[in-house]
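A single chain, nothing else alongside it, follows as structure tokens in the form predicted on its own.
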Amino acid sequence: MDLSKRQQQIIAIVKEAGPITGEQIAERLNLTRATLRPDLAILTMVGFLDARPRVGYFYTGKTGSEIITEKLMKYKVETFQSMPIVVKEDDSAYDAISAMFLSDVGTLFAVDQDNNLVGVVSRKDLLRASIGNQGLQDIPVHIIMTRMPNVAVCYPDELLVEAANRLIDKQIDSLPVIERSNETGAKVVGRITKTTITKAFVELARNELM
């Protein structure tokens, strides 16, 4: 985040002579409080100074990618997962691909009576079903995909990052959002992909231009 000059004294200031009132900062600047209002709120907000009641403002002695780094960790998946997108493990490939191209995702997950999660079905699952002879009509999900527990998932109370690194790790584009603490079973409540993953930093970095 680019600060403004004002923006920059006000934390000289502040670094200087912290804990300081706003009406102090002000004066210091030759400028009303109601002037320096909206920068000393950014600025807050942003992480550079905290504020106290009845004691001022002080600095955090924070850097910028400091700032950037603790927001981020504090994302969770649970915030930006989607909605999963399922199949019956008995299904057809061919049901698999119209519900792939329908929904426009690359990866199935594929989940039994109970919908619970079974495996996971990628576009090469479903193009490798495709080289093959058989009509695909014929071949049932739970044939071509990846069976847990050799499936890589993710949980709605992890951090965004953990799941970010597991994408990268395994080199798959998108998890399973799968509740914790369920006895019976895996049950799929979302899904985590390389674009939510995007969609995170792309507001995160809005937020910091603001």
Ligand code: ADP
Given for the second form:
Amino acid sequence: MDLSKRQQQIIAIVKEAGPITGEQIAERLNLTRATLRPDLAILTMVGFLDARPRVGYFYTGKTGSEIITEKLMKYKVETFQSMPIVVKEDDSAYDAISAMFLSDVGTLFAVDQDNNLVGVVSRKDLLRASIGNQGLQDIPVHIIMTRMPNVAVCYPDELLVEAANRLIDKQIDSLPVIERSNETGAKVVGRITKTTITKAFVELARNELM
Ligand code: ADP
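Can I get the form predicted together with the ligand as well, since the one above is the form predicted on its own?
Now the complete complex, all chains and molecules, led by this one.
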């Protein structure tokens, strides 16, 4: 983030004289407190300055990249996950293709009768099935899916950056988010995709500019 000349002056003053009130900073700059308010708000929000009631502003000593990293380390899977789109493992490949178009997703999660995760079906899995001769109505999803325990998953309380790393590592587009529980079977509660990560990336940039 590029700081304006005035914002740099404010940081220099707070570095040297903090804790210092907004009023005192304004005096040193020959400006009114009201003129300074937006700059102080930005510097506090972004993390360069901290403000304590009745004490004033002080310098946090953090660099721009430290502030971004700190924010990123607060991004949890559960905050960014989207709705999972699931099919039954006995549904046909034809049904799976319909579900993909209807829900506008590229990956479906397959569940058993108890709604536990048993596999993942991607576009490529369905394309592969489509170039065979068999009718797609007659091929069940469980024949073509990637099945447990080979499915890469993530958990709601994990860091988003860990999920992103798993997507890269496994060269896949999406991860089911599953509940952490002691029960047998994994309940799917969400979905993390490359789009999720792109959205989080843009949000990080927006926050940084705010
Ligand atoms: P696409 O087929 O749209 O390129 P992917 O690259 O995600 O999507 O899928 C490639 C292969 O990886 C498919 O065979 C799919 O079943 C498998 N796959 C997709 N997601 C996962 C996952 N979370 N864990 C394990 N395998 C997966």
